[in-house]
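Here's a solo chain for you in structure tokens, the form predicted on its own.
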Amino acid sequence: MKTHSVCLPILATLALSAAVTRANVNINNAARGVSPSNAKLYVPDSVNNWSCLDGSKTIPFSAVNDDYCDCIDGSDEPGTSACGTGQFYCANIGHTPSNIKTSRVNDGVCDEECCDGSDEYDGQTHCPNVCEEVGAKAREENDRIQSIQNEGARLRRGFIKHGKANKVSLTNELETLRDQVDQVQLALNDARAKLDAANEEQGAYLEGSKSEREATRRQQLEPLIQEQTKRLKYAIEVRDMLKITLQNLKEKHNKNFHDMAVKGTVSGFDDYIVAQGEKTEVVEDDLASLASDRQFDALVDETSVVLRDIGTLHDLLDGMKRDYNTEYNDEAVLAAVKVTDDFEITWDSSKLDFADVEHLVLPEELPVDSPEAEKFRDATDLAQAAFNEASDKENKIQEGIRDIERKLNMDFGPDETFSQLVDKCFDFKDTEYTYSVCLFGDANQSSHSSTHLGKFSGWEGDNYDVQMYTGGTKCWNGPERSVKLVMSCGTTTEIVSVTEPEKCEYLFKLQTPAVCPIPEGEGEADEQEQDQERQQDQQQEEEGEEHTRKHDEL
């Protein structure tokens, strides 16, 4: 009996130990695929039951992760693919934990998200634990990115400081330029009045010396007038010779041959004669009464009229020469062909003029050479130079005002970050084209020629990291070209890629410190530091003014 009494406690202890072990196994099995944050949801109740997370059913705790889907929401199978709708937790010790769809558990594929291989625990597929290696590379990449962001944040703080200071500077410069406008416009009006007076005085003098100047001008143009008169007379002689040739052809050709080329030429000549009857030729005596410049121009115009007549007559003869019937041996026709051949040696049909003849050009009028005329010219030149200088100054100020107003009206972000990048241009070359963008300006594509891709039209969204450039050159059978410029953090500002996701819609990717994140609190500290600097500058300025005032009083 004693022996039995001693063995009973031992057996009871062994049975309790086995029950505890089975319970631990069930709990560990149930916890597979569950994240630490959700572990408290996978604990049995006092009677070893467990409720689906959606509350739809209560099942034995042993049914959790038994590879059978009991719950509608699939929450009873976080560690198997039975339901396939839940999330399997990969601890990935040495790297970053992650979740995958439970449908990918034990599917024979080593998922990258589970670098510890825990998703293939059934032993059918061997997935080595590479989390230490992957984690080391990820940490190295994170360190690299963090280094870029830290440097980018430092550079962006410089952008912000520059932008805010530049806004103050531009505002002050705009005020200064506006203060100068009235003064500069008064100076311009004064210079204009003096120039008008100088021109009026010079005009009065020139009017008084008109006869003298006309005599000088006539003497200057006389050789040209004589040469142009000679050319006109020669052109008239040639025209008359061609008219006589065509008149002889009309009267003497053998009409019995019925040569269609000859008939066509004769008919064209008749039309020409009818048209000529409506014209009035310039009489040389009428030209002589004109001022020398007008006389020369009239001679040139009349010569041009005669040359056009010559061209018309030549075309009639040349058309006949090319198409007449050579078998007829019509003497009148052969005579006309002979005249045409001789004439064509001297004629240039392409410029409708005689070959090797250069057009005469009317020269500038020679200045009147006298001390008084020189005095008026010098006065006018000085007044013109003063007016030009005043006008240039006024234009420069107005242009400066417009440029500053344009920049002050631009949206450079809430902290003026992008002020430093306005009008800065960046290029990107691929195998065929060079793409360029001038921030807040224009985007272009160039190869053998340049194509406008768009003009800055605004920001997209509220993050100040996407710009739109629209209204570019219209594509053939497509839309106007446009550019979407997406920015990312970098230590330099440069275009890193250009693509065309849709026809004539380009995507530029630009890295720049201007969008690098600044850690919370640092921006406020920078603002406080800048406020202190401004207060110190203001205090020093006030102290300087006080010192000047006391010095003046002494």
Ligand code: MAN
The other form holds:
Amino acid sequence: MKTHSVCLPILATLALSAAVTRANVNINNAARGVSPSNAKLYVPDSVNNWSCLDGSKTIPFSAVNDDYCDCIDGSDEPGTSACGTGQFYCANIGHTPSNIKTSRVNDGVCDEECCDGSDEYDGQTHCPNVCEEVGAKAREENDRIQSIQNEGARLRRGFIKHGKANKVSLTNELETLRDQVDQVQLALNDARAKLDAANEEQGAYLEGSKSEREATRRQQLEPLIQEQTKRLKYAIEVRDMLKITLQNLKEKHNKNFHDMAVKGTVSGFDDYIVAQGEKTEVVEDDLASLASDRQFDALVDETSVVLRDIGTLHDLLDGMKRDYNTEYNDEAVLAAVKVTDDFEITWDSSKLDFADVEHLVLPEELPVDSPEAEKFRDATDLAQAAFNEASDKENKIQEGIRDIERKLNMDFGPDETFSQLVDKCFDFKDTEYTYSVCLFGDANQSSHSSTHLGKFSGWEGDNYDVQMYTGGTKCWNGPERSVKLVMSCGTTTEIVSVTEPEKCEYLFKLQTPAVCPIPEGEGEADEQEQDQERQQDQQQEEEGEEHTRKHDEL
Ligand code: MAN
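Got the form predicted on its own; could you also share the form predicted together with the named molecule?
Below is the whole assembly, all chains and molecules, this chain first.
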């Protein structure tokens, strides 16, 4: 209701325009912008007054929608923008009714929510009524979504049926496997004991036939031992020749020259001799008493020792050869240099043989060729094969138990919907990467190499439509990679998009029937149906038993 405190001429003009506005308002009446469900709130009382909906004020009913805001809650102006805070109802016949803020009434903009154009009625802006067209499109879209949801719900019912049946069969399977565990473990222990016994018997036999075996082995290794002995001898000759050269140098060089290179070599040689004195030289005869394998190993070891000596002695001579004073013409020095030169020429070619010797691999011991030996060998082989078989069987059963326990411990939702999808993998290619997820398993990102994005770590929220995969490869300068997998209803299960909203935090969108809504009450109907089916099955089973009993009695 307007209060008139302006001067008269203006008042007259205003009164006129107010009359025009009122006339409009009256044409459109107090119900403009009021939804049918609220219409009962917009009726005058017995004296033609009306109370604001918040009860704060009573005004003449004619002041409702008079383009002047009287009520604090704006409820007196549902059809004008005077208050701006209320709700304007668009009937949108042919589409869906909607409410917009009254501040958007007659603001010169055709609001999408008011497809009937009723929000712009002051004649300033013409908004055509497009509700039929928009409604038809919306209905088409609704039909499309509805048919996806119907088909999705049908498929999901299949998932649920499968999930529930699977849980029962997995539980039974687990029980069967657990019943088998004791039995296979006993069999495995038995096989292990038999294998130990066979090995022991074979060991005892081999111990008893040691000399016979050694004879066979010696025959096999003899050529190698001889070759290695020859090489060791040659190495010792070379080493001794270098030792004599250095001994001569030490004794015969002219001490008055004080040639530092010569002195250094001689004192190095002294150190070598001291160190040498602490070592025990291996004597060929000592080696001959060893079993052939050990003899061969000892020969190889000793050859390596001598080769190292040759290296040390040569280093001493070579050091002197490079730095000695040539002006002294010391004969002992010149003789040693000559030996060094000759040694270097011949050694380069002969040392190749030594390199070979060092890496010589011993041949496998030939099996003893006697019927008795064969008998033990066969018995051990058989026991080993039986043990392997028992062990494989036990492993398989334990593995089966672990796999079933893993599945039974997983949260597939209250109706087991997701049982159908466990370990099922899906890919999505974008321009740079291929993303993949194996549901309840791992998520990866790959291009030329693969990056782990995370392992299934649980559901987010209570709706069973968001999964988290965490603990992926650490991001450079950032967190461990992780995936949030958000599901929506679809008739197939597939990844429809992958984005990376935050660095190394990925968002997979997956459509699947598993989250399609099942119309209320149907789940229970399904349960009842299943109960009935179960009862029928049980009845048939009992009848079957009865039948068998009668048959047996006859
Ligand atoms: C790789 C990919 C990207 C990620 C960067 C972070 O290039 O895993 O998704 O953003 O590493 O450094």
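A quick note: this is a predicted structure, and the numbers were derived from the prediction, not measured. Residue numbers count along the first chain shown, from 1. Between two forms, the rigid core is defined as the largest C-alpha subset superposing within 1.5 Å.
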By the 2 angstroms cut-off, has the C-alpha of C114 moved between these two forms once the rigid core is superposed? no
Would you say K243 moves between these two forms, meaning its CA shifts by 2 Å or more once the core is fitted? yes
Aligned on the rigid core, do the two forms place the Cα of R402 2 Å or more apart, comparing between these two forms? no
After superposing on the rigid core, how much does the Cα of E222 shift between these two forms, in Å? 6.3
